[in-house]
Amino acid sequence: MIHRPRRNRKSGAVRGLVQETSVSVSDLIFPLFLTEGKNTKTEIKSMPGTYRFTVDNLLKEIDACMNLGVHSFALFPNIAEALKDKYAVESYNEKGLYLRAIREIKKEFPESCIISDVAMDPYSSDGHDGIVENGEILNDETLEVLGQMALVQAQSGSDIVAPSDMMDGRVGFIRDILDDGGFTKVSIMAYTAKYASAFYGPFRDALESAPKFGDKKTYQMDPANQREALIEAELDYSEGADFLMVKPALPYLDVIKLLKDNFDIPIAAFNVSGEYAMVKAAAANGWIDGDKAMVESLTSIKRAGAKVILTYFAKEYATYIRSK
């Protein structure tokens, strides 16, 4: 035999010569819940390890990460149902919990990247992320309200503004708004390919948004589909977007393949809820190692052609990656 591929598998040192594709701790995202109150700092049930943290602990929990190497966070706030109403009004109170937090962080880590999240879905009644009337769930009246929630963000202090809805020419309304405010240097990640998918449970958990009625595939696409994602990227691409986003990671490694094969800017990936839990239940009982498959994950997720990969593992990653 001439070629003999198990040559360059023969050691370890040999093996990382060759080695293709690695992830890097700046390429992660790590998500992160807020909830009101002080000094508390809750874990989620069905998101060992993850917690909702007050201001003041989300604070420390970036501070420790920053020292890790993460500088990059999604915010996400659990919202108290009384504040919550059709119109998704609590999204851009410039007082509230997610507001304030923005503001914090960046008074105290201006050096870290925040990417907030434009969806009405955590303030909404509904439980949609959209504007329902009569059962349906309504396109161009709640971009409105995407476009006001996004310029409020940017206002203070985020980075990037992350439109999760799957309303269509949310982009282009955004970046308008955006630009028109003088925030021409805020970018936008857009969730271009958002599934309407099994694996968000956990995180609807965490945020108590689940909708009260009804689900999201009037929005959110079909799973079986895979030329759509074409169709959505190629919209997000025109108006505006700076990355473009597939949720879920793991179901749709052949998606992200696709987008990146097409754009020629940053794929984004969402390692969500229920791909965490998976792994950390399936360790917890013995069934796999842990860190060997969390590493594995990340890893078939920047192969496939994430640049940018938001993952609740990112603290444990860096803290592994730090350990070797």
Ligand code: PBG
Given for the second form:
Amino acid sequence: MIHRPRRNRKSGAVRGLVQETSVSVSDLIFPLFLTEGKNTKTEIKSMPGTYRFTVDNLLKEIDACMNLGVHSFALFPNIAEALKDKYAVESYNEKGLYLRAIREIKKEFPESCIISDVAMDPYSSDGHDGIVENGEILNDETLEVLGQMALVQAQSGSDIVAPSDMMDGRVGFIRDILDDGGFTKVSIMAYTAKYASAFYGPFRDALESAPKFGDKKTYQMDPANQREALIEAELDYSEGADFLMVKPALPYLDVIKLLKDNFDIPIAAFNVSGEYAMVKAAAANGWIDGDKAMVESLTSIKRAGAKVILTYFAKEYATYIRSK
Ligand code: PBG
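Please could you give me the other form, the form predicted in complex with the named molecule, since above is the form predicted on its own?
Expanding to the full complex; the earlier chain stays at the top.
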């Protein structure tokens, strides 16, 4: 035998030399849920180890994360049902929970990177990402709301706005509004290939944002489609996106690779709530080793081509790496 591939696996030191992929804490974005109130932190049942924080406690959590090297946070608000309406008006309330939280975080942690969510569903009485009329999700009318949301988020200090709505034309629409408002430095992380996925269930529990009727199949992509992701990516790239995101991550590694091979801007992947919940549930039953499954999941997502990973494991991974 001339080639014995096992020679390169013979010890930890040699395996370290030939290891092709490793996940750094600086690759990670930590999604955080916020809620109204004072000094509380409520665990989300379907996401053990993940909490909804009131703003005061959110600041403490961010402080702990910053000390672990996690510097980037994607914020998602749980909005009281009474404040939701058809047009998501609460989303641009300057005194509302979300914009207040962004301002407070950026004041206390100016070196953090805040990724704000641009979509109507947390504030929509219909539980959809766009304006609903006669059971239909309106595209162009929704853009006006998204543009306004992105602008107020930028004004509040957001570093990156991340449209997660899947309306057509929103990246260009938002870019124009940001530039006209003087926010040329605010980046856009586009949820480019966002699939109509069963893996968002626990997130919708966290936000209490499940659609009141129907599903999201007229705007989110069909899980069966890969080539269609290129159409979305070409549009988002040409409209000025700074990052292209694939979501969920593990069931769509082929899509991550496809975008990585075809575009030169950084690819992000969202390791979503259901992916997290599955690992946690199996680990809690003693069916898998949770730490190893976490590391393997994140490594696979990075190996497929994602530079940036949004993951509920961010803090846990940073803690784990430190203990090694
Ligand atoms: C909606 C949104 C969703 C997620 C992020 N933004 C769910 C949905 O489309 O219904 C899911 C994230 C997760 O599951 O972790 N704008």
